[in-house]
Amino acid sequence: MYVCPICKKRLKKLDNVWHCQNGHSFDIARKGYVNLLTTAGRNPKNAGDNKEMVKARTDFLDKGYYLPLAGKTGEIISELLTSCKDPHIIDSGCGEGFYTVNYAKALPDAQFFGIDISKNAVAHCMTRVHTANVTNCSFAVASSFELPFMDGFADLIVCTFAPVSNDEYARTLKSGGKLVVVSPSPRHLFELKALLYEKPYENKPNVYGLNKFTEDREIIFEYPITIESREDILNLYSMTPYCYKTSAEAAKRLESIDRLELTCGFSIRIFTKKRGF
């Protein structure tokens, strides 16, 4: 399953520690995850979302606003793996586990492996699986650009609002393996941007440079929501890139609003790993 992030040898679990043959070891945290983030130039303790960001994301997602997306993506994953027995699925950039747990519920015979660079987020993943009594999920702190898995390990990788790695995804997927990438559609949260900016703009399609994959199709999935809580509005705002790009004056306007009608729009793109990679 896991490989050592230092020497790339296979890790084996003994009691509460993952070991490799070269003597590198990684303790399993009390909550049940393992920290395999040793990427140069990145502090494994402080990478990714902090506790406040994880809480805001959790509080918003737990209200169910994005539950239709989790359900739709789960259906697509299930359809792609119809002929696959006991599939291995990597949720790359899994965040605090909302989507991973919902996918795992939809595919109880699959084994899910969530990774994220945020230790705070991954710790909350374990809280989610314990609360939901989900047993087909494992989590590790790791980077999408240095996946801690063996070559050809996964049948499918799903990436929801997270960085995409052409080389690592191709390395880790089996021959003919599937990749599902979820990103904002052009009209996603357009009404929020209309409040923040004088000239709101549609989202541009993401260009991933996935030259080791063939794109099979794209599904645009959109639905309306109404948020009637100032706290939920601000939590959503903190989850978006606009939080870092908006003027203080515009952000202040948002704090006075306690009801917001929005378009939730998502692009779900499905890829197949090319032969020879």
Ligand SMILES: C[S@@+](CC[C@H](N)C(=O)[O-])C[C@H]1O[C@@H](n2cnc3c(N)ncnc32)[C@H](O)[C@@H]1O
Contents of the next structure:
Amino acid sequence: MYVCPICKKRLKKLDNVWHCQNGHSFDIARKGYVNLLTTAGRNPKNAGDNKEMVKARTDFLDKGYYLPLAGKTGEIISELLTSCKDPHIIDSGCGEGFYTVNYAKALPDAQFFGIDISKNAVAHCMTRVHTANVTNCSFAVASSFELPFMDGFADLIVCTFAPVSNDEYARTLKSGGKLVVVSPSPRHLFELKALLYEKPYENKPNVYGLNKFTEDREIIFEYPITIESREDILNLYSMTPYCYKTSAEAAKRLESIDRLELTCGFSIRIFTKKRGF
Ligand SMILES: C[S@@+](CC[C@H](N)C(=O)[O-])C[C@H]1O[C@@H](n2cnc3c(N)ncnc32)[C@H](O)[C@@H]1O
Ligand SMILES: [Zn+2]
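The block above covers the form predicted alone; next, return the form predicted in complex with this ligand.
What follows is the whole complex; the chain from before opens it.
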């Protein structure tokens, strides 16, 4: 399943170490994940989410606000794989494993492989695995732009709010493999933006440049939530890109709010790998 990030040969597991035939080896961390980032990928400027970001997201997700999305995407993945025996699924940019572990619980016959460039996030994935007691999930620190998997390894790749790689997804998917990309819908968290900005705009659809794929369909999945805790509101805010773009004055307004009715809106786009790639 994994390939050596240095020489791209298959890795084999022996005790607590993944080895390739060229003598490169990668220890399995005490928590159970492996770090397969290349030296270039270890660039601290590109280290993914830090400890504080991971904690804010974990605390927010643990409250269940996005559980309906995990359920909906899990159903879609399950439908896409109905004719597939023992499927392999990569969760690319899996964060701290909230979605991966939920999918793994819903699809016990599938094997899930989460990767994320943030070591802090991947370490938390293992905590989730142990708490949920799932055995069909593995996690590695790696980049979506250098996936540590053999060519044609996966039946499906899911990517939720994380960077998308046309080339690597096409390489690691089997012929006819499926790609599910989840991103914010136009109305996602609009009410939060209305609090922060004078002229809030709807989100524009993401352009991914996925020319090795054909787009089959898009599902817009929306539901209302009410947040009645200041801590949850601030955790959600720190998960959003607005956190970096908002004036201190507007951000201060948020600190005095302890109830917020919000639209959660997601675009779930389904792609198929084109023939010949
Ligand atoms: C907004 S978070 C989403 C995490 C998770 N999918 C979720 O929805 O909870 C984006 C994630 O992408 C990761 N990331 C950023 N650049 C990456 C890359 N090049 N390869 C893999 N993961 C990356 C970050 O570390 C972070 O965990
Ligand atoms: Zn090697």
